[in-house]
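For reference, the chain that follows is the form predicted on its own, supplied as structure tokens.
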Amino acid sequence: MGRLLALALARQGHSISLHDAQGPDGAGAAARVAAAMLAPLAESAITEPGVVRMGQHGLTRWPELLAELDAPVYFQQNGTLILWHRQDAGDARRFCGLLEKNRRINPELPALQHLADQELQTAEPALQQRFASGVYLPDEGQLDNRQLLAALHRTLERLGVAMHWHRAIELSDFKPGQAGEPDFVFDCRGLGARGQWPALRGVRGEVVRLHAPEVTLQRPTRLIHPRYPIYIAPKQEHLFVIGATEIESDDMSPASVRSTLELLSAAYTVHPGFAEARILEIATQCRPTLPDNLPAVRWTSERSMEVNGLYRHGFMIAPAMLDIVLQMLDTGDCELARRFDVAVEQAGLQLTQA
């Protein structure tokens, strides 16, 4: 969020300084660990309609944002495939029922496509008839989050943005508007902002990155699981990001054996080629989350703003949050915030209720 905003403002001609407690690779941030799937219909089963609308907005905006960068970023909009084993058919029906209900709420969402037998084989040949049926969600996408972080860094460098890495700071370290101080400060630190936004909490996730030369999947695939839907996001050069776990905890310790076994076992049932994959990384991170699991913008003064609470939808909704902030700066209004049900607060007084 911070890098996208810094880039947009630098392109408008502003002089920008970017401060980060970690380095340019994004280590220590949820953005580096995420799978970066852009799946508003799939996510509609667990989130609010406003977030879904932000996700739809993001599918349009991401190609525009990526086209402005100085390095290529893998972007795919080839839909999402939902699979399940026979014993989980009841859970799959409930999940698909939620998606259908949300399509009635938001008719702009694409229709689910139920696939069976040869239709499923045609959509995903690598499955080799290991599943009897599935559901295809058209138009959904994904990008490579680490390529994006690197491309943003490279573009910010070219634009002359002053970047201060490995410097942990607080909002109170700045006096915007005073001599020698910035005119405006934006705080996009995620959980790093808990000192002044105590409502923030961490929601832990665990992700495995694999290199699997024997596996080729055409699109992100979600597997209905008794405890939680597991996703497999295929990136370039047979890199796969596998995750699902969502634990109400800000524990940053290494992944548990149970979670790792569940993720890897589920991947193996989707494609046996994962048995010979190489584990590149097992990572944990905590998503910055507000009490209602929705993002928010908060003015702390006339010259400082916080953008936070993107939860598990960071890449999906980041373009919408970016456009909300830019609209508020440009017009003083927040029509987009109202359209997307994003809360905007000022000095403790909430102006727009999600």
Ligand SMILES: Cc1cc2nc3c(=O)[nH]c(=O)nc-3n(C[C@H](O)[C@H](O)[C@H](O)COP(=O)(O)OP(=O)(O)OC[C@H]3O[C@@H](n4cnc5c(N)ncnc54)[C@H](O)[C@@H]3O)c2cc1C
Given for the second form:
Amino acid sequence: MGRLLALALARQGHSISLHDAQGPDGAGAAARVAAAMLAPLAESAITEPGVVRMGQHGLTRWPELLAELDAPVYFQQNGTLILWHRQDAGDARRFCGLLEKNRRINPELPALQHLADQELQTAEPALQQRFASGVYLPDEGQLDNRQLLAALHRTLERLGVAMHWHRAIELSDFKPGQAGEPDFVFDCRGLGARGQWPALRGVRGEVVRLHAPEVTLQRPTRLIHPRYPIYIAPKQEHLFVIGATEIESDDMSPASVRSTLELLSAAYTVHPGFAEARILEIATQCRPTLPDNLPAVRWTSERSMEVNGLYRHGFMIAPAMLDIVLQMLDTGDCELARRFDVAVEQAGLQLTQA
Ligand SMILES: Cc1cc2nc3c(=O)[nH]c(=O)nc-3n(C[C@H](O)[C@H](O)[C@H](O)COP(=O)(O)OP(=O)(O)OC[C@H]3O[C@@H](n4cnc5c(N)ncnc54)[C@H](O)[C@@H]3O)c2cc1C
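Got the form predicted on its own; any chance of the form predicted together with the ligand too?
Full assembly next; the chain just shown is listed first.
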């Protein structure tokens, strides 16, 4: 979020300094570990309509944002496939019922398509009749988060943004508006802002990165699972991100055996070619989350603002959050925040209702 905002403001001609507790590769950011799926319809099963609308906005904005970067970023908009094993058919019915209901609330969402036998085989040939049926969610997307972090870094560098790495800072380190200090400070520290915004909590997620030369999948595939929705997000060159657990904890310790077994066996049941995959990484991060699981913007003074609570939707909603902030700065208006039901708070005062 911070890099996107820095870039937009630098492009407007502002002189920007970017500070990060970690390095340019994003180690320490949820953004580095994420699968970066852009799936508003799939996520509508577990989030609010405003977040879904932000996800739809993101799908149109990402190609524009990526086109402005100095390095290519893999972006795909080839839908999402939902699969389930026989024993989870009840959960699948409930999940699809929720999506249908959300389409009635938001008719701009694409219709889900039920695929049987041959249709499923045509949509995803690699599955080879291992699943009797599935559901296809058109239009959903994904991008390569690590390529994005690198491309943002490179573009910020070219635009002359002063970048300060490997030093944790606090909002109180700045006196915006005073001589020799910045005019304005944006706090986009994710969970690192917890000292300043105590309502923030971490929601732990574990993911596995695999290199599987024997597997080709056309799109992110989600497997209905009794504990958390497991997905396989294919990136370029047979790289797959398998995730993610969702555990109410800000424990950043390494992934558990149980989670790793569940993620890997889920992937193996979707495609046996994963048996010969190589495990590149097993990573843990915590999603920065507010009590209502919704993002928010908070003015902490006339010259400082926090953008946080992006939870499990940071990539899906970052373009909308960016546009909300830019609109507030340019016009003083919160029209976009209202359109997306994003709470804008000021010193304990709620300006818009989430
Ligand atoms: C396992 C997992 C899977 C996910 N999958 C998806 C997905 O498929 N789709 C999707 O849309 N979202 C996904 N997300 C969510 C997404 O990653 C987050 O919502 C998003 O990264 C939040 O962005 P942010 O910039 O607010 O925070 P972060 O990405 O966490 O970035 C915060 C930055 O602040 C820096 N920082 C922290 N403290 C300080 C300090 N004191 N001083 C200076 N700098 C500091 C950090 O180093 C970091 O660079 C996933 C998250 C996880 C953990």
